[in-house]
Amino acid sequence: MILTISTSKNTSLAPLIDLHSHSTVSDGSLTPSELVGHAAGLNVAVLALTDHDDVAGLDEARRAAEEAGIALVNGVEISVTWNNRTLHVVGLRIAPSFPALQQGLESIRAGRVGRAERIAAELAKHGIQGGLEGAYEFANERIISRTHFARFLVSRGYAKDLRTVFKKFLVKGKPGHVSHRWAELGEAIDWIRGSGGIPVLAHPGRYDMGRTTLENLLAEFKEAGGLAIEVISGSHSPDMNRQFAEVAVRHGLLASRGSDYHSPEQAYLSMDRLPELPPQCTPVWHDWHDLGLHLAPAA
């Protein structure tokens, strides 16, 4: 079956296509056959699985996805340090078992092991004890993370969601936050492009940088090799959408569009909700003939 990717504002004719995704392999609440199922729930044709820091989950998405009847992307997010601010960068069509990449992802998994022991150090100073032990029970073998950690407090009673957790315990000059170096830019890129596959900057409009900081970001990316960056996202706003079309037209980016799902009691948009791509950008799954895409002529 060949899938239309239209360019016209009429959802209704274009499929699905989510283009980051996360499940329990990393911080998602559903497994990696969960999260297909609920996705195949929603009529989305093509998912990528972009859990954090790992690729352990994508052979069971696979799987599930056959069984669905749809088209599974290889992903990963990669956590990233430029100038003293997280950054990530999603990779698509990736190889998960190229080495450089298999090897820098289970650096930034060891990496990981620390953080979270200082942050449950700085959360006990601030008579929070129990962190690590009680992030670990929302966790699985191989990452922990901020999230485990929001959703240790929230069942303690700290706050009453993960989005007011965050912002009252794990952000900077907050109870909890910690400071950490994470994959430098021009290496995630590296082991993304060589394993063949797609380096996108992930949900820019969540960095809170001004236009100097973002123009800066967006050169150095796009000369360490990056190629795309998500216009569309679970997290933007519309004004958002509008002004990253821009800047992806404005740097020759490709565009992606992905809703970042987590959980079903995140805040973001949900899979099915996600808006089209503005018409003036190319969309990173252009070229990807091989799924059966192709752009419909502009109506």
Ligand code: AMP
Given for the second form:
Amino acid sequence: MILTISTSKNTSLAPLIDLHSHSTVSDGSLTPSELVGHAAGLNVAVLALTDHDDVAGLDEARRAAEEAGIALVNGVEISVTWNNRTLHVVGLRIAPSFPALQQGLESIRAGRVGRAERIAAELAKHGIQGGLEGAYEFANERIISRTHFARFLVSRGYAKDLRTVFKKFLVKGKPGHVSHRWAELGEAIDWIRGSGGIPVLAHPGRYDMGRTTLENLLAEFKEAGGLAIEVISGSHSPDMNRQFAEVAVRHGLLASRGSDYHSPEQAYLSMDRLPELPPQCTPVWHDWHDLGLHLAPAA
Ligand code: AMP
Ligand code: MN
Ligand code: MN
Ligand code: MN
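Can I get the form predicted in complex with adenosine monophosphate (AMP) as well, since the one above is the form predicted on its own?
All chains and molecules follow, beginning with the one already shown.
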């Protein structure tokens, strides 16, 4: 398979690369096969499945991708606590069977169970009963997340949509918020690197941190073995995309690009509407020769 990737701004015919997406294995609404079908239908040429804290969808996604004739990148999105803040680190081109990665993800998923019980208890304090069972109605047996609580709250009429839930509930200062300790930044990076993968700081524009804190994070991320940053995210504004292109170049980080697709109701930006990486960035896929990517010179 030969894919022509334009690094120029002329994107109209360039095959699409989306390196951040979710399936029903975590908190997306499409099964891995349906997700691949969705991507293929939008002409995505390279898709990474990056479920939260789980790699269980990758086999199914790979089979579907082979049938659809698109390239699947093995991915994961690991929940991390850094200086009392929650961060997400995407791992790309991981080996899903790597034992330390498997064990690490399993321990994060186990932590989610107790956290869900605490979330339900907090909701109950505010008169919302049955949250735990309600959230599990929307979850699979592997992962319980705030998205599942959000779907429960919408279904019972507490909010009109997911976006409203994350304003009125489940966030700091609102009913259903709990604090939680995820993996350490260094651990997550070690699991990814140990499995042969590339650690990518996910959607940096979404972290509510000042400039100094961000610079400290980037320095620690690099020091710990981090290699890339999501410059283009479906959840970034155009300003954020520009800001993180500059950050990537200045810190010598590779640049990634992903929609963070979850579901038709929770799609930030359609996979086929993602902006190109700015030309000064080095794409994280620059040396993925085995995918048959052919990098066309910038026009
Ligand atoms: P958790 O990892 O259980 O804390 O759940 C986090 C997930 O909640 C994210 O991955 C998103 O899918 C979802 N989420 C968080 N904030 C929002 C928001 N403002 N709008 C929609 N979904 C959100
Ligand atoms: Mn999510
Ligand atoms: Mn995330
Ligand atoms: Mn995500």
